[in-house]
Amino acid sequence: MSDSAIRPRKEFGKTIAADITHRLREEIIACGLAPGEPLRFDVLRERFGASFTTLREALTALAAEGLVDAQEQRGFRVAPVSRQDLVEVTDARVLIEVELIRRSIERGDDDWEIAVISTLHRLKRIEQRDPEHPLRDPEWKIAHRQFHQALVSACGSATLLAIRAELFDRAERYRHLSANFRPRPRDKAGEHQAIMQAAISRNADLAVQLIEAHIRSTSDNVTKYAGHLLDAE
């Protein structure tokens, strides 16, 4: 599986600022820090025991990723979510995923099939720990990313894979909002199984239909059950 499919990030743990960046990123993505929530230096200094300069470095890095807003004269806040962003990210993801999964089905060899099957197997094994709340498990998020990467890994374009990875990351907060607010669990395991089966059966039309429905289901859930957060800005 190509490393180019994963957006490069500063490795956390090498500096205090990088470690704080990583920890805040994970909290923002998981909605532990709510969209629009102020990020006050006094609170962050007490929590992390870091200097103003170090915290500013971390927050500036997150601002560059679109996860934090720098407000003139007002400091930093968690970047809000919006209907417009949700629609744009969803539509862009559908365009990219549809093209890349078609290419992968056309070009994928035995190794590609094995990667798709094995990554789904690992995802299902992790899911069994907490089937109703898989997003709470960091290992599930990694396995989920790896399965979706495997599906498109034979497309033959490192550039498109990098764009796809960035969009996948941008959608992560919306996946958490969907999971946190929908009233009942979603059968993501069944959706993943159906996508895998269509892909390795080389049924491109069905795989495209299923992957688009899979992506749009998250968007629909957020709009329906977390719409008040989209309107909060």
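Only a predicted model underlies this, so the values are computations on that prediction, with no experimental measurement involved. Whichever C-alpha set is largest while still superposing within 1.5 Å between the two forms counts as the rigid core. Positions refer to the first chain, counted from 1. What changes on going to the form predicted together with another copy of the chain:
- With the core held fixed, the Cα of residue 107 is displaced between these two forms by less than 2 Å.
- After superposing the rigid core, the C-alpha of residue 71 moves by 2 Å or more between these two forms.
- The rigid-core alignment places the CA of residue 156 less than 2 Å apart between these two forms.
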Contents of the next structure:
Protein chains: 2
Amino acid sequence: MSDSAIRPRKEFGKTIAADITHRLREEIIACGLAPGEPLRFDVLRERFGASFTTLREALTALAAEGLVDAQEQRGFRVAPVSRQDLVEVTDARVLIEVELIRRSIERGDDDWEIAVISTLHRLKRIEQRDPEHPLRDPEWKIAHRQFHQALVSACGSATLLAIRAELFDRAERYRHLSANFRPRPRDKAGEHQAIMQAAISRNADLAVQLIEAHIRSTSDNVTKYAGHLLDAE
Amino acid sequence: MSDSAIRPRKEFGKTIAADITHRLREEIIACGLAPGEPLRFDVLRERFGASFTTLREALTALAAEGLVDAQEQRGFRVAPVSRQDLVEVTDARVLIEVELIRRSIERGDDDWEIAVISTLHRLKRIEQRDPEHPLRDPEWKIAHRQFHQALVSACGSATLLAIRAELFDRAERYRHLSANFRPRPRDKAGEHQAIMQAAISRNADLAVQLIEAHIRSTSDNVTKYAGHLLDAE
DNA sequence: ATCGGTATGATTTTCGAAAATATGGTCTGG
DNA sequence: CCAGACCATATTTTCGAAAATCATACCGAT
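Take the protein just shown as the form predicted on its own and give its structure as the form predicted together with another copy of the chain.
So here's everything in the complex, that chain up top.
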């Protein structure tokens, strides 16, 4: 029996449910499934090749993360977007990210510095390759996520890191929402570089200031270029 | 056909899964299910009268809340407790609760004041009735939760309130853990009264200071009287 | 005695059928 | 023409059997 004949069903987690959760999450973040769109089991069953109950488990998990909206007895839908929600996510991110940056700068060791520098380096490499549409490049998305993750990774609180990760995902969905309408990306490379330098040189106040501006300007860009999408809901 | 013959299966949510999620959550918080204890489906099936998949959905939701630990392919267990986790939960609570109190004091209207005053009044009534073992009284637990909820309810961020609620639950489990070893409750009534007065008089700095002390002293009490339970894990 | 493999029992995970519930349209009486 | 009851259909929710996976004990070879 050759292995190649067996189609691997679990690319990510060990269980199918965890795998589907991951794939659904990515698709919702990338707006492949539109905000507010009903998630019907027949459709999902065909698209993801899993049974009712397995899909249900995945949707329940994503509902707890705030990416899916569970309407009891009336199924699930992709979590809607709104100006209010964007403001809440942005404010919460600032509150938590600022705290975690401070703690990481306070506690970060050599490994932390290396992680910050190397993830930024990888990010810049990818940006040089295709500077026009970074959000459409899956590799850029991963590298961008990993750089910001590295910045706060030395904070010492798994609890706050988990909360931060959920908020990051919810914010990334808004970035995707506006990506198609944004004329050209602003100078993110420079911002990331400045944040890295402030962090490595242990200048906490500056790093905090740059991170807050980074988060808020991203949010402002969404309002500016995708504001019309936030009212329809 | 008489209604009395039908046993109501859904006391809380509309779906059985939501109901089981709620009951399991309460039981884990009250330490009726011990930290680290394996959650085997056979046992849960008998205890809660639901099928594998329904239980699985409930456990998945609680895993996302941090009350259950999902070990892929090896089932679920009640989330373990540890000094580290207690410190993380406490710090995260302080960070968020402080922010929400400030916002509520800033934004709270008449209804907010009424909610704060009336929930405190109810709490004190219940305390007078049985001042010895408040945590064993389900009514006190509910009233206590509602008072603290009322304090932050005017903050304007459903996102942060949801995060706060999860952290509150995780902290309450630690309180239950130490309840059996604590000699006598400290003067919580006085602390709550002072917090209420600071909030209603819009003294944000004082309210923040009192809330932080309240949260940290609760946590310290757990370490003091249930520290031995935190090392075993 | 130790290691590696393997059979066995226990447990979790997944599936699709069946039950429960919601939705939408039709009919009837006012 | 409208409101409300009723039926038919679409969809979700729940169930227990079946498949997959893990843990353990046993065995034989080195």
